[in-house]
Amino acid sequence: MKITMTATIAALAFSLMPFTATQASPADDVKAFQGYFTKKFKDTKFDDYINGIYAIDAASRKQWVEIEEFPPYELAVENGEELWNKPFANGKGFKDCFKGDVSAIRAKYPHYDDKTDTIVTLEGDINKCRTDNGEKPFKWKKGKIADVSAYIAYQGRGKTIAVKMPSSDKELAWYNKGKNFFYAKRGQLNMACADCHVYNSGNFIRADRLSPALGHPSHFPVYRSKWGSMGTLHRRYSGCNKNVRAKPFKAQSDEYKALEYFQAIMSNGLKWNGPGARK
């Protein structure tokens, strides 16, 4: 079993490493990332992974079902419903940036941008349609535009997270930067995303099971219980390299961007569910 399973880590981890003498396509990262996942929890329903550990917790699902009936974001769904109408000073409002239905626009994020070759996310797209605008920017990790993310999230819920797959250089040098970062060893304790949340999913850390990376950019922003407010999904970047005493990079950081479009490629597939409720 031990040698089985040593091989099997071996497989992907060779299959998803960022600098390999035959690097894999984007798509066959994903079928092997996602292979891997619905191999190791054979139980859990592809579609399911976008509800973290409680995809494979019945324990943690139990007491998570019961918050959802009282979600603790829904103040931060209103709170951003009403930024999103509030004009700004010179009379436009994010309508005027984000045009058309506002359903459809959680689905369009992260994607490469070719034009200023980078990858835009929503709270840079939010903070940037205030800039534009002669206002000053939201603070990036909580907060407002925690909010205003919270309520595009809610609005887009069930739509199919379908981002475009890297085809030019520019492209895969984005992606192959959110790839290595996702496995580089990093901190004191010398630890990578994927050593958490793909080797050891499932596995307990202390008294909580870790989460399977598949489906982690799905639900957020976020109301975690430890933090007592909302979060975006780079807050939570931020918190997980300070855990494996990393110094943390800042939010919307190339780092954090290329993360962000790696593991939502990697989630293709799946549907958008956020905001959502975590430990």
Given for the second form:
Amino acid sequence: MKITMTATIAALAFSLMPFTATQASPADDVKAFQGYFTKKFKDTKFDDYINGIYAIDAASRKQWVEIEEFPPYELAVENGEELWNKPFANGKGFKDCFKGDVSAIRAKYPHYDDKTDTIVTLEGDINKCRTDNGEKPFKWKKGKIADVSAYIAYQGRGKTIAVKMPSSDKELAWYNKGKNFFYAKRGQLNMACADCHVYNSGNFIRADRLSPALGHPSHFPVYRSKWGSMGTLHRRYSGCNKNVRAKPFKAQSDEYKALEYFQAIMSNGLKWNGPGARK
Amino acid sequence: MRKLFRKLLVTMSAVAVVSAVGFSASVVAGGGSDLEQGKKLAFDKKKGNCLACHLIAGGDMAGNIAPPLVAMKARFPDIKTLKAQISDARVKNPNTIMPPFKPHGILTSGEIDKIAAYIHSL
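Form predicted in complex with the partner chain structure, per the form predicted alone context:
Up next: the whole complex, starting with the chain shown before.
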């Protein structure tokens, strides 16, 4: 009797396993991710996570607020506007590629494109517009691409980050690729994005406080004091990878596009507020 | 009698402190001693970079990701355990943020020995 009972329990447990072992859905991930930070930093309002480290560090926030009075990205926005209005050699311009209201553009990216089975980024479409019209693409990480991106971001401030949740198998494959990148350890120092920006967010690495990953993509491109110039999100990714002594991937590589997609989904519900100024 | 005892105790501990300080001073003054080299390697950003995460007496702007390196002899009575921890902290905690210094070739065995000797002296 006892044996049959045990066997029945075992069989029952096995039959239940497929259900308990299923992966968390992206919606569950978002809830857990955002909940982790809101629980960890009780004094920080949800909407404030778009301000990176300044959302949790009052000391450096003061300095940053002062910097924002004469924003170092202002010139980039102006240059970007000029480029936006300047026609290509064939007479067409960015306006012909990005149709409709400029302020609606930023919030359309990143997104999954079914036809090409890839993640489309704002920077990707800026350069696609150029090459489609017979122009040379901009360099990917800084300079003119960051200028145009800054102009579009500035016009699109205040729109909600609302990346469509992945549901098809192909969308989920991109999502999982980005999620895996975020949590996987890499480089000679063997560190994951999450090691610093989730588990140790708010802690000091040497004299620097680690920013929370929630809201990371909201404020790009950024003027970074350390760079002394503007840079795209993928420029920052490449710097982070170098910091852990990993060989960086190329800007707009599948790896970084997937990471951008995952990070934007984790930040769903926050507001776009690029371009930003950072240390 | 009790007073005398207390005096004796104070004198004894003072002697102990002075001799300990004298000892460590003589070791450090040894120029290029293992302890000194270990400290240099521990503080070097390209080598141990221990200060990135650990507070160490005498180090500026230490991080607070990991525990302060104090009372190390009490925490690691056997220096071998400390060496193993520096070499590959993943053995005790697979998800640790501490880099696997030995297997990833960040530090050589010789460098780890020197750093361990220094850290053990803290």
